[in-house]
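Take a look at this single chain, the form predicted alone, given in C-alpha cells.
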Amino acid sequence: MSFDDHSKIPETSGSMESTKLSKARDTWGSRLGVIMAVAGSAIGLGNFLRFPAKVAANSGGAFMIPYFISLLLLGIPLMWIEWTLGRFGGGFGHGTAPGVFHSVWQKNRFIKYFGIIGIFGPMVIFIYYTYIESWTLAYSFFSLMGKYDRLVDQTGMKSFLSAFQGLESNEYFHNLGWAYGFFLLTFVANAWVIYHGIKGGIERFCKWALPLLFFFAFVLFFRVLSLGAPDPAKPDWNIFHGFGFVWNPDFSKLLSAKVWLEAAGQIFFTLSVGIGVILTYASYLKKGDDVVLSGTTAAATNELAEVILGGSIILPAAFVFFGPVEIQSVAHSGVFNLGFVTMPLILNHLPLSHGMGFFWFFLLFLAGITSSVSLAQPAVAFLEDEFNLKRNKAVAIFTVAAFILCQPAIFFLKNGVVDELDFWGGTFFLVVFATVEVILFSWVFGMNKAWDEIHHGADLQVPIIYKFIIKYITPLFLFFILGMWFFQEWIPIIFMRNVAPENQPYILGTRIGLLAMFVALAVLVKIAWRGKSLPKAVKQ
C-alpha cells in the first residue's frame, strides 16, 4: 500500500496519535471482544501442560516465587508495551511489528527488519503448535470412545501415546493415519476461523469457547476438590497435600539460575509477551480505546486459567495417586506425560471417567485453538495491510505455506524437530523480540512520551513505578535472560552437541528450513517497502 495521499499529518500534543488511512482495517466490536481474544491467545497448552510440568520440576512452591517476580517485572510491563504499540501501529494501517517499529522509529532504515521476529516466531510455533493442538482433538474422542479404558500404567498409556504419534507400532495404533486424520480437521478448524476475520471469526469464536473452557476447568477443578486418599495405606498423599506440594516453597532452591530462567520462560509463555500476536491483535482497536485495562484484565484472565485452575488440577490429583517423588519424575519425563500419560490414568479411576475425559481434553483444544489461531494473525495482517490483499487471498496464502511447513513437525517429530522448531521460535527469538520491543518503546522513543500514549484513553492510572521498571528494571533483566543463555547453552546448541547422531541430520535441515523463512520474509518487508513513503509521526 503506498502512502503518498496521506503525508499531511495534523500536529497534536502528548501523543503518538495518527490519522486514520483511507485503507478501512478491521476492528474487534467491543472491548469485551479484544479482551476475551487476548486472553484467548494467551489461554493454551501452556497454562494447563506447560505450567503444572514447570512447578513440578522445580520443586513446586519454590518456582511460584520468581514466578510472580518475573510476572511483575517482565510480563505485565511487556504486556503493555505491545498493547500500546500495537493501537500505535493500527493508526499507521501496520498490524505487524515491521511497520510498527518503522512507525516508531522512522529515521531508521533497518528497525522493520528487526520486526520480522514478530511474523516468524509466531509462524515457526503455529506449524508445529497446530499438530499437538490436534493430539487434545483426538484424546477428547478417544476418551468418549473408551479408546484407553484398559491401560492401568503409565508404560501402557505412554505406549499408547508413543503409538499415537507414529513413534512406535502396537496393537493401538499401527500408522500416523489417525493422527494425520485429526491434524487435518484441527488445521481446517483453524482456518476456518482465521477466514472469517477480526470481529466475525476470532472475536466470535473466542466469547463463546473461553466461557466453554472456563466451565469445564471448574468442574475438572471442583472434583480434584473431592478427592480422598485412594490408598489408606498412605493417607498424607491427599489433596491438601497436593496443594501444599504446589505452594509450600523450599527457599534453598532460590539460590537455583535455572529456576528464575524457568519462570521467567513460563512468563512469556503465559501471556503471548514477546511474539507479536499482542502487538497485532492491538493494532485493531481505536485510537482512543484504553490499553491499560484491557491488557490488565486479559492478563488477569489468563493468570486465573493458569495458577488457579492449570496449577490446581493435574498436580495436586497427581500427588493423591502417584505420591510426592513419583510426581517429580513424571514432571521430568516430559510435558506431553504430565497431560497425556498421567491425568488420562487418574481420570480412569475416577466416577464418569469417559465424560471427565473429555473435559480435560476438549478444553485443551479449546485452548490452543484459540491460542493458534492468533499465532497465524500476524502473517494474514502482514499479508494484508502491506500487500493490500484482501481476506481471502492472504488466509488462503498462508493456509497453503502453513500446511506445507506443518509436515516435517509431523513426520519427523521422533527425529527431534519439534524441539527444535520450540526453541528458536518460541524461546530465543520469543526474548529476542521482547527485548528489541522494550528498548525500542523506553529509550528510542523516549520513557515520557511512551507514558503518555499508555495512558491516552485510560481509565485507569498505571503506577508510577512502572516508569522505572520498563525503563531499566526490564530491560536488565531481558539483557540477564539473553546473557545466562549464551553462557550456559549457546555453545552445545550450535554445535548439537545434546542430538543424538542420527538426529543431525534433521537438525540441521530444520535450521535450513527455518533461516530460508526468515530470509523470505526479509525480501517481502523489503518488496513491501520499496517506494513507500510513511508519513512522518507527529509532533510531540
Second form
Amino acid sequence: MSFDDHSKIPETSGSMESTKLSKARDTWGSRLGVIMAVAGSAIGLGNFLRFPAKVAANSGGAFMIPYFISLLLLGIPLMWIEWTLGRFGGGFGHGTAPGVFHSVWQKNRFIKYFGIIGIFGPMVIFIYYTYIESWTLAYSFFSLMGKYDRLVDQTGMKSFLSAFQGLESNEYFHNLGWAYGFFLLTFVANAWVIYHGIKGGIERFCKWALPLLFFFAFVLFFRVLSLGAPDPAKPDWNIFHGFGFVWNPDFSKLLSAKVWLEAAGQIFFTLSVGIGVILTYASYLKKGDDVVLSGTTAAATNELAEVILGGSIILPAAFVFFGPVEIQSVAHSGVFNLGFVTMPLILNHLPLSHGMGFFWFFLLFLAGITSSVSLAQPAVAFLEDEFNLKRNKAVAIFTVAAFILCQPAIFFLKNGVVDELDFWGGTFFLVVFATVEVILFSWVFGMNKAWDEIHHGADLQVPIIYKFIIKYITPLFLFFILGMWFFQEWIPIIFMRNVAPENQPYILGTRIGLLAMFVALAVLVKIAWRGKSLPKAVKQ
Ligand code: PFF
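How about the form predicted together with 4-fluoro-L-phenylalanine, since we already have the form predicted alone?
Let us now look at the entire complex, which starts with that chain.
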C-alpha cells in the first residue's frame, strides 16, 4: 500500500477516524532540519562514551567487524523501516508506535499493545540519560571554574566524581546538592526545547547545537592527533601507538557471542533505532518527503561522529598519558570513568586545560540534550495524537511524570538502578521492538508494498539486495540475537544472580516500577482506542 492509497482503507478503522478528528500535526521546517534532528538524536553520549568503552572492552579493531556487519544488516535497514513506517503512520495522525502499528495492521486488535514499547522504551532511557547528561553540564561548569584542576591522579579524580554523585562525602562535595541542581537545570532545558514543538523547539535547537558539537569534537580530535609523547624517556607512548592500541584486532574474540551481541546493541543504541524515537520523528514528515537519502545521511553523520571522532579522542589520548600497561585498566574502567575521570585528567595535563575541559564536557552536553529531547517526544506525541491534548498540556503531563520517575535513578545510583534501567530500556527492549517492526514491515505490510512505500518520494534507490536482507536476514539476525540472549543470560538476569544481595531490593523495586509503567501505558492505549470507536460527534 502506498501513501496515496490511504483513502482506500476501510473507514471502520479507529485510526482513520482519528485522522479526521485530530488537529493539524506539527511538521518539520526543512529537510536539512529533520536530518539534523535525527542525527542529533543519534549522536549522543553513546558516541563519545559508550562506543570507546565497548571498543576497548571487546578487543579493539576486531569489534569493528561485527559492528559494521550489524550496521549494514540491522542499523541501516531499521533506519529506513522506521522512517518509512513513521511517515506512513503520520499520514493517519499517529506519531507513536501503537497507532503506527495499528495503521499498518488494522485488522489486528493486539498489535497496538506491542507498540507500547515505542513509548515506554524512550521514557525509560530518558529517566537515566537526562541525569547523566546533567553531569556533563555540571562538569562543563567545573572546568571553566577550575574546580578540579588541581587533581592530577586517578584516585583524586575518582573521589571527586563519586562525591559529586553522592556516593561518598569528602572535601569536594558533602551531598548531592550540586548534582541535583544541575539535574534541575538540565531537566528544565529539555522541557523548554520540547515545549516549543517540533519545528520551533527541536529542529531550531538541533540546527545550531549539532554544528557546535561538531566544532568542539573536531577541535579535540585535532588536539589529540597533535599530542607529542609527554615523556622523552618513553617515546613509545605516542599517538600512533595509541591508535594501534584502539584498532589492532584480536580476531580470536570474534568467536564470542557476547562481542556480537554488544556490537549489535551498540548499533541500535547509537542510531536511536529499535525504540520508537525515529518512528515519531518521521511521523512529522510530509507524505512526499524522501526517507531514503535523509535516513542514510543521518546514519552516516552519526557514524562519522562515532567511529572517527568518538573512537579517536579518549582512548588514543589515554594511551599517550598512561602508557601501554596502565591503559589496560583505564580502558576497562567503564563508561563513566573514561568520560569523567580519565578525560579530565588528560586535559588537566595540557595547556588551556580549563577551555579544553569545557569543550569536552559541553560537547557531551550538546550531544546528550539533542538525544534526550528525542526520547521525550514519543510520550508527548502520544498524548497529543491519541488524546487530542494541546502541546503545552501534553508537555506538562510528561514533565511531571518524568520528573517523578527520574528520582530513583538519582538517589539509588549506587544500588545499580541506572544499570538496570539501561539494560531493559537501552538493550533488551530495543531488540524486541526492532523484531516486531521488521516483521510487521516486511511480512504483514508485505515486502513489495513496503518497497514501494520506502521509495515514495525517494531521491535515492535502495540497492535491490536490501529487499532480501530486510525480509529474511534482518529478522533472522534479530531472532538469533534474542535466542542467544535467552539461552545465555535469561536465567541469571531473572534471578538477579549478578546483583549484590544488598542491592536486590532496589533492583526488584525498579522492575516492579517498570512493570507498573508498562501497565499504565497499556491502560492509556486501551482508553485512547475506546475513545476512537465513539461516533465523531460524541468525541468532539
Ligand atoms: N543515540 C543516543 C546516543 O548514542 O547516545 C542514545 C539514544 C537516543 C538511544 C535516542 C535511543 C534513542 F531513542
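Rigid core here is just the name for the largest C-alpha set that superposes within 1.5 Å across the two forms. Please read all numbers here as calculations on a predicted model, not as lab measurements. Numbering follows the first chain given and starts at 1.
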Would the C-alpha of Asn248 be classed as shifted by 2 Å or more between the two forms after rigid-core alignment?
yes
